[in-house]
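This document opens with one chain alone, in structure tokens, the form predicted alone.
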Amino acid sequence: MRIDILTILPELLEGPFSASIMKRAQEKGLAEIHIHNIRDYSTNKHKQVDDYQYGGGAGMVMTIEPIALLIDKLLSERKYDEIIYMTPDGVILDQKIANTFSLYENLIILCGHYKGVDERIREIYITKEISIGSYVLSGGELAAAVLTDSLVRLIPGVLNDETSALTDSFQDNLLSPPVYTRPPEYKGHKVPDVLMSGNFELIEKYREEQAYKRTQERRPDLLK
């Protein structure tokens, strides 16, 4: 999988992809993550990528030309399955979306800033608009990192145990059950006996019951 992330602040994305699972995915050749600086495509001598909005009002708007030039360049090099814009008014990211995107070969992710991008970029190029929650961030970089992490970890071979992703919260519309490790007792709190019984049929039943109970208590909307 190849992911091209378009941003005016590439330094914000250096950390999330240089460690842990994201780093291993790239080292294994399972994911390519390319960060592009939109300013490099500005024809303005000051490399300006924003301007005042028509109609007045507070806040600047990301201009069309540098974004369009960059996207056109990428589209001339390969076919993309989706061109995604990270925006608070997009569809809320969930596990189903991550599962779908993880099956694609090439994605472009555009990070917004200021009051957002000129609407015509959305009309001409964007095929999906994604939000990570009902709140506003300073820019789309952190949201792009969240989206990228959520789908790259699902690519076969990225996780050491591929079955791990299949038992994550939300994969079956249930939250994950509680998990424990050593020691078996800590400050009077004990690991449930069934988990140490060695009876895998009972353990699986216990985990299913706990997953349902936790979902019912914390996210009853998922059970609908």
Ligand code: 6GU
Second form
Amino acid sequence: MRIDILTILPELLEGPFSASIMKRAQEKGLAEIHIHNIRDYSTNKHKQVDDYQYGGGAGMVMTIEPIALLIDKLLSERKYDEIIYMTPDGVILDQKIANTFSLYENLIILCGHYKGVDERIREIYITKEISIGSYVLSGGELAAAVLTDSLVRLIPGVLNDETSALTDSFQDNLLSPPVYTRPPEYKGHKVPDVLMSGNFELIEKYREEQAYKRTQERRPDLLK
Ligand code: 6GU
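We have the form predicted alone; now please give the form predicted together with the named molecule.
Now the complete complex, all chains and molecules, led by this one.
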């Protein structure tokens, strides 16, 4: 999978993809993540990428030209499955969306800033608009990192057995059961006996029950 992320703040995206699973996915050649600085496509002498909004009001709007030049260049190089705009008024990301997008070959993710992009970028280029939740971030970069992480970890071969995506919370609409490691007792808090029993049938049953109980208590909406 190839993901092209378009941003005016590329430095915000350096960290999330340079460690752990995201780093390994790229080293294994399973994911190619390209960060593009929209400012490099500004033809303005001050390398400006935003302007005042028509109709007045506080807040700048990202201008069409540099974004359009960059997207047109990418589109001339390969076909893209989706051109995604990260925006608080988009569809809220969930595991189902992540599963669908993870099957794609090439994605563009556009990060918004200030008041967002000129609406005509959305009309002309954008095929999906995604939010990561009902709160406001300073820009789309952190949201793009969240979306990218959720997709890349689903690509076959990225995770090993230990970190298998199949046992993740949400993959089966259930939260994960509690987990324990050594020591067997800490400040009077004991590891449940069943996990020490060596009886894998009982252990599996216990984990399923706990997953269900946790979901019932914390996220009953997932069970509907
Ligand atoms: Cl995608 N962008 C911004 N700026 N804020 C958000 C968001 C996106 N999703 C939730 N809040």
